[in-house]
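First, one chain by itself in structure tokens, the form predicted on its own.
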Amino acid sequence: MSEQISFEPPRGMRDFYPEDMAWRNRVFDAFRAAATQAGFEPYDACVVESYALLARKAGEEVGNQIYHFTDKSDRHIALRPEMTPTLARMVAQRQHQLSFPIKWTTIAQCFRYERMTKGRKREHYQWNLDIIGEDSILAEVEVLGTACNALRKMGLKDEDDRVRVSSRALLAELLQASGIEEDKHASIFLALDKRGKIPDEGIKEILRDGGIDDNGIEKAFELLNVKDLDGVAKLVSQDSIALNNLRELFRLAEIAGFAGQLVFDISVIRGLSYYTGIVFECFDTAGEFRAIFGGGRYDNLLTTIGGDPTSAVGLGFGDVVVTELLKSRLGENAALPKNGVFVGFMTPDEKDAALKVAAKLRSNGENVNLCLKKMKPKQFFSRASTSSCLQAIYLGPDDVASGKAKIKNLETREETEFALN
């Protein structure tokens, strides 16, 4: 007996019906518009990569979440869980031909086999912004400013979100100043990145398993109580490059006009080990959702896959959380603004006239939804009112005979007469 086919998509995956596509288009259009305004060039790549490129060190979550398999030629391949390794591969492939710095952007479909929670699927689209080959903090400013601009283009207000900013390099300096050896830093970063996701006692157990004694654990948690850069300045040298880079970021963001969106938060670490400097995560101010986007500086990634040393800054911005946030703030139907004209006819005798009207309106740049069969008036206007159109034209025998018809605004109910010819 054959297995019954489910009409549901595979667990964690998504179908996009027209109402879902309206939201996706709203988000994607903002991504593309903001990237274009800031001079980022679009690129794309294959969704399947070699497993060796994507695999991470033991202990990093994403390494255990990769969808991977062996193909018919016995090659170990995988669906990409993120875009950054693919970007690194592409840049390394043409590293001696590209003119740096480069500013690239893409919207990539990514897959991770992970436990699903609010705002987390096993498949999602991720907008990536990356600047490669630039040491200046202006690179961070451009990436962050572009992401904040995209949020505004989607319809969110300044008070709806904040970007929490820190520096892995600064935290490393603080750990060093606290007497914690450098070879323990990676374990501490990985553990502290789970704060808020698991209880502190669970984090302490992870640290103990990583060889951190109780004194080191206490010092690591004490550092998380530092609230601002002035507090950091009391613990590190005034010549600290990491501290001064953060100060420069806030100064430049003030000039660029989005400093009000940034807050210092030393607990922002980012789980992936390739981050080397400033890191950041954006959250809604009400604290209802997971991170909206995150990223930072990753100056060593190209060297890990055999490329030449190259500085880099980037972010990943998923579509799932921000769509839920938009619906929450703007309303479920906000992605469906009314526009265009709904055109229909009463009998087959008016079909040609309706098609002619639709063609004329389309040639003038109007969006027109033409009914494909005859409809009674009540049926037509019921259908038109539930469509995405703002206006409606319904042709009956009298309209064609007189050469005049009416266009009706479906919101105000006002009618305007026009000549069919």
The other form holds:
Amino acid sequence: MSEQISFEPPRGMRDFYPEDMAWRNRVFDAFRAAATQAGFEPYDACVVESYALLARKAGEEVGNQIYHFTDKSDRHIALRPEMTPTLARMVAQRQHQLSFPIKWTTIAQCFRYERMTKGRKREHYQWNLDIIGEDSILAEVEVLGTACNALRKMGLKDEDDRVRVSSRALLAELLQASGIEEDKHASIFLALDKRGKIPDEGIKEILRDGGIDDNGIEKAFELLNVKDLDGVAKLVSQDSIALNNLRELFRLAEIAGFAGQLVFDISVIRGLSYYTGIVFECFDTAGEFRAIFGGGRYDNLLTTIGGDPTSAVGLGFGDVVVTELLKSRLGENAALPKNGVFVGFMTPDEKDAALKVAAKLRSNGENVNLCLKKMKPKQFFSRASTSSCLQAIYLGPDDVASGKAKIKNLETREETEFALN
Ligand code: HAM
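Go ahead and give the structure of the form predicted together with ligand HAM, now that the form predicted on its own is out.
And the full complex, kicking off with our chain again.
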């Protein structure tokens, strides 16, 4: 006997039924509208990449999460866990044709063999915004402002979310000032990023294994207690570029109108090793969900893969967490505002008239959902009220005989008469 096929998708993968698709569209529409408003150009690539491009530095969690395999010609390939290496490859390929800075955007399906928790799947869509070839902090401001705008377009309020901002360059300065050598910084960043995910003792062990002595470990942990930029200013020189870049970010965000969304938080480090400067992560203010989006400056990635030195800033914004957050703040069924007309008929004799009304309304630009079978009034109006339509037209024999029918607003119950011809 053949094996029973499960009706479930493979673990961690998702099906999108119409009610799920309504949410996905709401989220994607906001991504696209915000990106377009800010002048980001769309691009795309295949989900399959060469494993060599995606292979990670030791300590990066995502390295153990890559789905990879060899194809029939023994090529080692993988499903991308993120878009950034692919973007770097595409830019490197056209490095001498592109006019920098470029502002590019995509909604990329990504795969990570993760431990499944709330907000984490093994496949997700990730909206990416990247600005390549711009050194100034205006690039950070543009990507952050665009992401905050998308949150507002989805229906979240200012008070629902905050972006926690820090800087790898600043942390590097602080570590240096504490006497910790530069070659140890990368492993310290990746270890400290695990804070809150594993016990502090586990992090200390990783740091010890990385060759950092107890004094260095203590200092690294102490730095995470700094609460604000004034606290930072006491520890670094007034000429600190990293500190001044953070101040510039807050100043420009004030002008752009979203400084209220930003908070300085030195404990934001990010789990990917390619970040070099300002880093950030957005969370819901109630602290219920995982990160909504994350990103930062990664000025060395292009050179790492063999391209010319090129500065870069970007972020990745997944669909999973934000959809959970939207459902909890707006209600499970709030995906789409009601729109369009639900049209039905009582007996087969009114079928042609119903089709004609539907065709006329559609030619006027209305969205019409025409019921394909005759229906009793109660059944029709119960379907109409659970549909995505705002209005309904139901034709019975009397309507066709009189040449007049009614269009009903399903929310206010108000009815307006109209001539069938
Ligand atoms: P990331 O922090 O690994 O960054 O992911 C960015 C966002 O993708 C997360 O904040 C979350 O919304 C979503 N995400 C990641 N993994 C999962 C998962 N397993 N399930 C659901 N959602 C997930 C990056 O990937 C960087 N490449 C972002 C970037 C672009 N940096 C510069 N440019």
